[in-house]
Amino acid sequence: MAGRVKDKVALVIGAGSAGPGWGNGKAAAVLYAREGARVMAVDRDPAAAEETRRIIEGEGGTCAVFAADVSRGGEVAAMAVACLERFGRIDILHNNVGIVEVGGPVETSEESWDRVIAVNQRSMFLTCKHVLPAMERQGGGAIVNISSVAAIRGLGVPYISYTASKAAVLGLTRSIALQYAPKQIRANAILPGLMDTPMIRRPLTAAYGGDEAKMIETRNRQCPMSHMGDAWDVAHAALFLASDEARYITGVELVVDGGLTLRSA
């Protein structure tokens, strides 16, 4: 199936990658473009967003770049305006930005807590706040929020701020889905499991004694399919939820985890 989001405008938050390879947001932005969407790639790191733009344009797609810290309301407002000025509408809001900092309630500093909550939770509130009016004016839209199975299951790593922020994303998504359903605006969440993306390397390796190979091996063993998923698994789920194939689906929490939550306590 080609052209699943043809002629739509996708605003992808966190469209760069935290390191070499494919992060969730980068893969989603490229896949939306491959399926016919015009993309605005937003990232705090302009170079990372530019890399995504080069890939999309190299494949014949259309992509604009906007640098923003989406935990700041003024920058988010400017981002929404820029997208509307460039493309005239916003059909898909893809909220991917997120960070991980390891620590339980005692070990986590107030500063660390505030930083993770601002990036993972406040950012999604702000992007929805500034994009929903445009979707309402145009008569519909689709929001895809990236949460995590850490919101619903323990994964063996003490990262309380990450867990709390990703659980909040679920409540935010359900609330928006219910309020905006009469306006033909859908909101859904994706809960990735253990994924092999650049984001896991630096923050999670410390939780495994500083041994990256051990971290990868351990996480692979945890998965019922014997290997972690990757960014494309998340991107394909997002494409479905953003497309008209999911036109009657809203408020769902789509788990993409290779069966992990079937046995995680």
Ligand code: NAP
Given for the second form:
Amino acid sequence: MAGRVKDKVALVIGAGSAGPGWGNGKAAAVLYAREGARVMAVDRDPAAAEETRRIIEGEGGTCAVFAADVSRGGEVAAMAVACLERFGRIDILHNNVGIVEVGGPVETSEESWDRVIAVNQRSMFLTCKHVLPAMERQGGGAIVNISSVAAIRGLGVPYISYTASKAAVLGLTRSIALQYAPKQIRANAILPGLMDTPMIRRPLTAAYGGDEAKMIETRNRQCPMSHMGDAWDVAHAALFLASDEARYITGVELVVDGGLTLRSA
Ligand code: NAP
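Alright, leaving the form predicted alone aside, put up the form predicted in complex with this ligand.
Following is the full complex, with the preceding chain placed first.
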């Protein structure tokens, strides 16, 4: 089924990978391109976004790179302008950025709280703020916001700011979905479970006393399928929600977790 987002423009925020291999944003950007979209790959790390561009162009696709810290309004506004200048429209807004800082309410400093809320929550408000007017002018669009099952379940590691920010993403998504439904703009959230992506390595290994193998083994064991998911599992869910196949689906919270949230313990 090639061409599922043919002729669309996808603005993928956090399109680089946090480390070697496939992160959720990089996989989504590449999959949108494989399915016919022109992609603007946005990341605060331009080298990471360039790698995504190289992969897409190497496969014959079209990709432009824009470096921005999307927790900053001015940079997000410039990003939206750049995408419109380059491609003329924005059909898909894919909000992938998210960071984890481990700690409960007592251990978390105010600076850490503010940093995580700014990157995980404020950024999605800002990208929607600056992209929605273009979608409205075009007469439609699709927003995919990456939340986490951490928004709705405890996962064994206390990260209060991450949990709170990912829950806020759900409220933001529902609110936009309802307000913009009359304008044919859809907004949906994906809640990945325990995924084996580069981003988990550093912050979560610290929560396991620096023992990465133990962290990986514990996460695999937590999953009903006995293994974590990967970036492609999230990317395929995003592709569906962003495509016209999901044209009557808005405001949903799509859990991609191999059954993790079915467990009571
Ligand atoms: P990723 O897509 O590999 O990396 C995200 C990219 O976003 C990185 O290149 C990162 O740069 C960039 N970024 C971070 N803050 C940014 C900012 N303020 N402005 C612009 N770019 C920024 O990461 P991932 O692990 O696959 O996770 C992606 C999303 O999935 C996150 O929202 C995460 O919360 C969610 N998620 C992941 C899991 C999991 O188990 N992996 C589970 C549930 C949900 P830096 O490397 O410089 O930070």
